[in-house]
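Given as structure tokens, the chain that follows is alone and in the form predicted on its own.
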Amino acid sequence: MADKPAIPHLLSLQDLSEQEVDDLLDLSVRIKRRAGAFQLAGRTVGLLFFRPSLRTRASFEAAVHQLGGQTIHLTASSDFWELESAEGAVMDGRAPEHVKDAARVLSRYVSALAIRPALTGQSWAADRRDASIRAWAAFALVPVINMESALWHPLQALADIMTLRETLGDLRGKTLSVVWTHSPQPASHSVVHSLLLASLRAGMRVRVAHPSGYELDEQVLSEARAVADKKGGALETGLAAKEAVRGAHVVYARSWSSLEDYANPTLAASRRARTQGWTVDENLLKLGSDARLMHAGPVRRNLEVTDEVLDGPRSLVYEQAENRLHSQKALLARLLRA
């Protein structure tokens, strides 16, 4: 039996190489100036989501429906049923069907699969592995293209360098400052490992801001140091929030809950309650140099950020969150090959 073709999946930015990303990029900013047509008429993607999502299930629908696409989304709460992943699993419990056939039946249907997998909460050991949505892109036989794993959030950091490109210009040697933002129910920590990626191979030099206790996975920053080496940029972790944004060009607040206590909430909240005082405001920002402010969202007002800063003219939210439509219509595109 012949080989399966390579098929172009999106697990992480780090799929693409900096010549690919920097194609993409380009061709979302065309789109966003409307230069050029881009057509998925005839073609279908199936979105399917294991967690909620308001921004990339809105924006990746817009995406395919206006080049002319359609969407198949599904939900697993309501639309379908719990899916195995592990391989040679005696399937005697719960999951009536396996994700090798669901993957495989679905390629049937559409012409990729945009995928936003559960996360057990149980253990990030087990969790960072990403063994749902590897199971996906290892059946299917259509692009999966990966809509928030537990690692990696590749659609948001697309957007992410969009935005800070078109307002920084050339990023090598710019700084961002990433500042953890006390929420009661943190955000995952992908986001923020996509980004560090991202922008450290854009040059940048990249401070990240966090308490005791709330370290990044090991495995992600000893990828990133070596991405700052190799690039020229610089990464420092663990610092006060004053130290990490004075003199940033960009503060990005985020949420994020304490490894250190990841299958724990009773611990995680008595952690998070010894944790005051991590909000961004504008004797914050100011400490910048003209520093511009940056959230994925959802964003707990007056928590996490202030209405000052957020409603105030440097921030790039808005921006930030329509870039993710441009960015996955370019993606959509390449993928696809419109």
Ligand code: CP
Given for the second form:
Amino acid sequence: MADKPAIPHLLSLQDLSEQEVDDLLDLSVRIKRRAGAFQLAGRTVGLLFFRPSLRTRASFEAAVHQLGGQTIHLTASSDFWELESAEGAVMDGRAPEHVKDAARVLSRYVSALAIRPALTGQSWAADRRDASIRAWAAFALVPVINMESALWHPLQALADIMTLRETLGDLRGKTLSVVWTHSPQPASHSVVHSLLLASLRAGMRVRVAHPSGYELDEQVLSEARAVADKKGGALETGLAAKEAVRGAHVVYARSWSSLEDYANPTLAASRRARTQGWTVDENLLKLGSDARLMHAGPVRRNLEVTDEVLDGPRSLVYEQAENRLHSQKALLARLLRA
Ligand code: CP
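Return the structure block for the form predicted in complex with phosphoric acid mono(formamide)ester; the form predicted on its own was the one displayed.
First the chain shown before, then all remaining chains and molecules of the complex.
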């Protein structure tokens, strides 16, 4: 295949320089104040979902439509063929179409492809490679935007940093506490991975609380520690919830699965049953420094976070969800401004 021109994909937030992220966030704020002039009239954005979504789908569609563009929304299993992704595969199995053909065909119709890829759930070593979103990016002739892979959720991180900046101003030296929460169906690791990198790049001090056995991806942590060293921040992991929240400015609640039991639902359920008390409530939040509460959603009320905290004055969850809209408009402006 001939070399294709460089296309500005967004697979993780680290695809953008710190200056580019700052510029995007400034533009997000201007757009929120109705000062953004960018328009998408006559442009179409393809949205492909291999997993469910509420916020990402609705905010992305709303962003494109409010900018005057259109979306084509396609859900795997009902709207398009099962896809093969192995290079050189003899396609005598279930999948009648290869991702390289789907990507090249859709690139003839749309100005960008936003994709929430499937996770196999069979092996973390395999899923963490984000092979599916990378295959789309390799073959598409338009920008590919990651709407949450196994490893990264750059759109959530953009909105999260926007919300943190709106709330705390300059983030340097401020403390973010990420607290693992209980859930019978834990969320993916992507939100926390992207949040760690983005907040440390902004100069925050980050503390992660989780039970033993719920350590985050070691390579992501190693990258995050390097960023913390470079930016003069700090990263502590494996803390107890109270230890992590004491003096923190923001408490970010999130469930995630144990990577040790990634492919074994029985062991994972048994491990979860042995963890108790990981709910963010008023007593925990009070340990912070006038701490605010963030959660990317969907949130399990009174299991992950109590009603009192979610519905109380220190919750930022709806502001955070709204900022998905503004920051995605800014991202579209950056990727499609030509
Ligand atoms: N936070 C987030 O991505 O929400 P959805 O899974 O509902 O899109």
